[in-house]
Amino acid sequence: MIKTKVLVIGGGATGTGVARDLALRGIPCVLVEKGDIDSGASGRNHGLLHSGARYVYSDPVSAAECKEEGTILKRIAPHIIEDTGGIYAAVKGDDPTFIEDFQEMCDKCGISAERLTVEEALALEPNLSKDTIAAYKVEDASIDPFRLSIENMSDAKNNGAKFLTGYELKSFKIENKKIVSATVQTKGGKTEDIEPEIVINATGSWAVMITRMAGIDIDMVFSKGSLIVTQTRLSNMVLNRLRIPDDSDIIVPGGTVSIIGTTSERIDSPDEAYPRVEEVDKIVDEAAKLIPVLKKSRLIRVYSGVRPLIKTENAGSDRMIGRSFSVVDHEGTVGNFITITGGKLTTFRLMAEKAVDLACKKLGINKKCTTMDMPLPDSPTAKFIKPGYSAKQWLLNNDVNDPLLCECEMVSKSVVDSLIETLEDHAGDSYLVAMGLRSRATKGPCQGMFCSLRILSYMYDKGVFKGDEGLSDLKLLLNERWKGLHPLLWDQAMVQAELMEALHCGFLGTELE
């Protein structure tokens, strides 16, 4: 039995942010996550740190929140942000009224927007369409969501928090309108009972499933968005289409690649979020109007995430549903239960602050939030997530006794050794998937075709795997990679898929059963 002040459910940006906030206030907490860090929407987005300009038309409240929180994050966590700046550009056929009103809408929300000439915009971004007719410069940036959550987790752990990844919530025990215990379980069948004084549900789109375990329904909309990853970086800055928010509007540079999307499709469950060929075609066709080079670029992956939207009346399309967040106090039904959902990656810190403020009120604790001013430490745990870091380290060391296991991202044996140590208490589905999350291995152009075998063999040598455990782990990794490859099966991607099948299925018999 584990006893704690606060049980946090969900290991995304908000959940890990809640855990860090609690730990910095000296409040003991345990975080449980059924998968791994950022296995939900926090790991399936653009990695865009919003200036707020995207929402000046549809949701001024969220626009102002993004502006303020983006400024805070640039101050407290510059090491996980590439402050690229952004450009909003319109092309021939876009609404001239929206173009002219954009500056005033930004001004009303306190968001900086500088009008550029077309020549100035093309000088900053040569790949912009020659059909560009108007442009504004804004304060968008790129943020690494995986590194963000791992840094949150690391700092929380250093301040006393406990993390259980790979543990799924199975049930609550409720007595006198109060959660007295929660049972969590790994896929291997290991269970733990946790006795909390307060429970914070920070599971994003899965929040409604958690509340139902306590006999509570919240009204949510599941809006799936798909994004594509290019092999090379197509822009220096974040590019946005200068129009009312719609599909395929945003191109975000992330390290050596670009992430482009997104779509918006209503689904019945967040567990049904898979990309489709039609979405890929739509993204490429629409985004190429802003950046034509996309039509000739190699795509290496597509993935989907689910926006946790709070249902509102008369919102029209899902694009028009507000992007602000909700802190729900379930006091009338279950007195020690809080749900935090909605919002954006950019506003995770504010969301965590408000949820913890409410938890403190319920606990009778008078301790203020410090995350607005407390720098997020640059921890060794997340160092290999930084694009190019492994390559630089390998080239600097040039150690012939430290050969590369992943040539796309230049992840060497010493990197894998370092990461094996951090995964000692990992109870998630796959060590290989966890390794990729923490080092970018398997995420390069080959999508794990070669490096997965090298890393797997090395982990057998290290004693991490025994018997057929490693092959089962490899199947889980390849299944995840396949979800992002099959909507792209044409031209080079088809050739790559055939080679991967020959290597993995022909030699190792890893075809799915």
Second form
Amino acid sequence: MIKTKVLVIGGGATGTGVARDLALRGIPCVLVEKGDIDSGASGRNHGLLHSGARYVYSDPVSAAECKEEGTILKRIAPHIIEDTGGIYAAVKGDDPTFIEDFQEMCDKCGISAERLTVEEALALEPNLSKDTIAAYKVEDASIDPFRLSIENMSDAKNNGAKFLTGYELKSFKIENKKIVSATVQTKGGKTEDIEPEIVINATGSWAVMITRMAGIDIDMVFSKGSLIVTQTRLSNMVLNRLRIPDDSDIIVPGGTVSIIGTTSERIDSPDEAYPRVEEVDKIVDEAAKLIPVLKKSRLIRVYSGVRPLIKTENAGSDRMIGRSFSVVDHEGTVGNFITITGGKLTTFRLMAEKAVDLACKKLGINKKCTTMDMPLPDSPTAKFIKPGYSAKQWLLNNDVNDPLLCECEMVSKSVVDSLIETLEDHAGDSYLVAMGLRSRATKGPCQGMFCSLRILSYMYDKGVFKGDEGLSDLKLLLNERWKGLHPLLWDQAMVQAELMEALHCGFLGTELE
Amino acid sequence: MNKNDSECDLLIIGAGMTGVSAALFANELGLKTVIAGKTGETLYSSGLIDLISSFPVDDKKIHDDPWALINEIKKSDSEHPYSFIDNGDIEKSLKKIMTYFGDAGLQYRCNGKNSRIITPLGHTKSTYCYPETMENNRIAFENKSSCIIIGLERLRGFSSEMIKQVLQKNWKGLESATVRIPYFDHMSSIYSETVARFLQTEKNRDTFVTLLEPLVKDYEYVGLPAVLGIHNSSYLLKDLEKRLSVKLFEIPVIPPSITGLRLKEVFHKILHENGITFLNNYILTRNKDNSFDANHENNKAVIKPSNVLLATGRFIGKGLSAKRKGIVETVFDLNVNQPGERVNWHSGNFFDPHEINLAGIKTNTSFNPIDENGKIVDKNLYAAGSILSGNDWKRLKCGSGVAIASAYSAVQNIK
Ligand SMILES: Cc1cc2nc3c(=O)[nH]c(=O)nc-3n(C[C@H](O)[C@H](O)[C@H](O)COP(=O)(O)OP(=O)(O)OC[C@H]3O[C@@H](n4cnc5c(N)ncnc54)[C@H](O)[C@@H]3O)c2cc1C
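Pass me the form predicted together with its partner chain as well; I've looked at the form predicted on its own already.
What follows is the entire complex, opening with the chain shown before.
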């Protein structure tokens, strides 16, 4: 049994942000996450640090929040942000009224938008369509969501927070309208009871499952969005389609790749979010109108995330449902229970602040939030996620005793050694998958086909795996990679996929029972 | 025949297992044969010659009697190429090719049924013919003999410890060790080819023996990654066995591997020894008059064949190409039998069967490609090997078997 002040449920940007905020205020907390850090929407989004311009038309409140939070994050966490700037561009056929009204809409929300001539836009971004008819420059940036959550976690831990990854919340024990204890469980069936004074539910799309465990229903719908990763970076800046927000409007560069999307599809459960072939085609065809080279670009991977949308009346489409967040105080039904959901990655800090403010009020603790000023430390754990970091280190060190295990992304043995050390944080499904989350390993063009085997055999040599444990781990990794591969298999990617199947099934027979 | 000589009885496009087998069979029939193209998937090969060890595709089990599976194919409505080929011909064709390989210095073993060979994952693979250097691999596993697997430092993707861990549950006498060969200390990683070249000299083998001796002396069998030479693996194996007084065997490794290279070298040797014209790495394009331009760097040839055999393989071999809207055949733009739109190509689980693996060229029982109406495209055009539709070789483990047997059958129809 673990006693703590605050139990935080969910290890995405919001949950890890809440844990850091609590820890910095000196309030003890335990965070439980059913998978690995960022296994929900925080690991499956666009990585766009919104300037707010995206929401000036549909949701001015969110727009203003994004503007303010974006400015704060650029100040406190510059090491995980690429301050690229962004362009909104319209192509032939796009609505001229929207183009003309855009400036005024931005002004109203306090968001800077500078009109560019078409020539200026094309000079900044030569890959923009020759059919571009209008453009604005905005303050968009790109942010690394994995580093964000891992840095949140590291700093929270350094300040006393405790993290239990691989633990799923299973039930609450409620007495006198208060949660007296919570039971969490690992995949392997190990359970743990936690007795908190306050519970903060930061489970994003799963929030309603958690409130139901406390006998409370909230009206939530799930909207799946899919995103494509290209092998090369297609633009310097974030590119947005200048029109009423729609599918496939945004191209976010990050390191050596670009991420393109998104789509918007209602789904019944946040656990069923996988990309489909039709979505890939739709994204490619539509986004290519803004950036035609996309049609000739090699696609590496596609993935889907789920947006939790709190239902309101009069919303025409899912895109029109407010994206601002909700802090729900369950006072009256379950007094020591708070739900924080919705919002965006960009606004995670503000969401955490509001949730912790409420928790403090309930606890009668008078401590102010400091996260708007306290720099997010650059922790060693997250550094390998940075594109090119391990490659550069390897070349600099030039050590003959440090072979590359992942050749596409140049991840060497010594990096795998350091990762294995940090993996004590992880009690999720697969070491190899967890390693991919904390580095670039298995993320290059081979998508794990060769490097999975090199890393796996090295880990056996190190004694990390016993018996046939490593084989189930390998299967989990391959299937995880496959989910993001099979909808985009044509041209060279198809050749690569056939090779992957030839090696892992044809030769090694991993599919056999 | 000289390379500029443009007329021939048979042009084979593709120089993988199918193309090379077809060239040898055609040569036996006295056909003037030209083979052109690339070695395709051969370089990725584990060196194991599979006939078939699983059927139907969702069975996910391995079976030791390939002939029972082939008979099942023939009874079912499967369009697998084996259903067109007489079992006697399948057996004969494989025997012939194994004899060619053996005569060229790459000896194979075959027990008339499938044999289990230990893989680098510590699984076993069920295969029909295997290199002689893997004979003790089969025996040691079958008898669970006293055995040590030895890995090499810097050879990535091969862990003797992993093989031991995975197999140990049912094999008590299995141990593992890793040796460091100081010669490679200046390299951050080595490939099996690096080691194979190292082992060519007597002096280096002495070093190797000195390193292994203390580790292996208590064991009856010793397993090594496949690194024992390129052209003389059986000889090297015997040489090391004698010096170490143990029974030695190879375990296939992941690509880039020596087992694929051995096959490639043997292909070249046999084609050469049999006087078959081989336009290595030439890319072929078809002209309007049914002649072919063959190009490689600055070399150019024009070929006027009476018959053509398409042995260009699938996506890896580039015989098929997947476009966003469908699969095409790359040389003749033949009709490709395929599962419709891309949504139907793959299943969401990697380990489930994928329909795209059944896509390919449909033929009549004489291996002439047919169009969507079932009509022969050209009576002098044949197709064989993995490009044929209806054979999910990766799941059924029938890659080489289909390559060799369909090549044999197709060639017998050429007059
Ligand atoms: C396609 C897409 C693109 C997006 N793009 C952007 C963007 O570019 N910029 C931006 O600012 N925002 C973007 N967003 C929004 C952003 O990703 C989310 O708002 C944010 O990540 C939500 O974080 P969270 O921590 O609240 O939820 P999540 O990240 O979903 O975290 C919830 C966590 O709770 C865990 N959990 C669930 N149930 C349990 C349980 N019973 N026990 C323990 N743990 C549990 C889950 O495993 C999960 O890790 C995008 C969203 C989507 C879907």
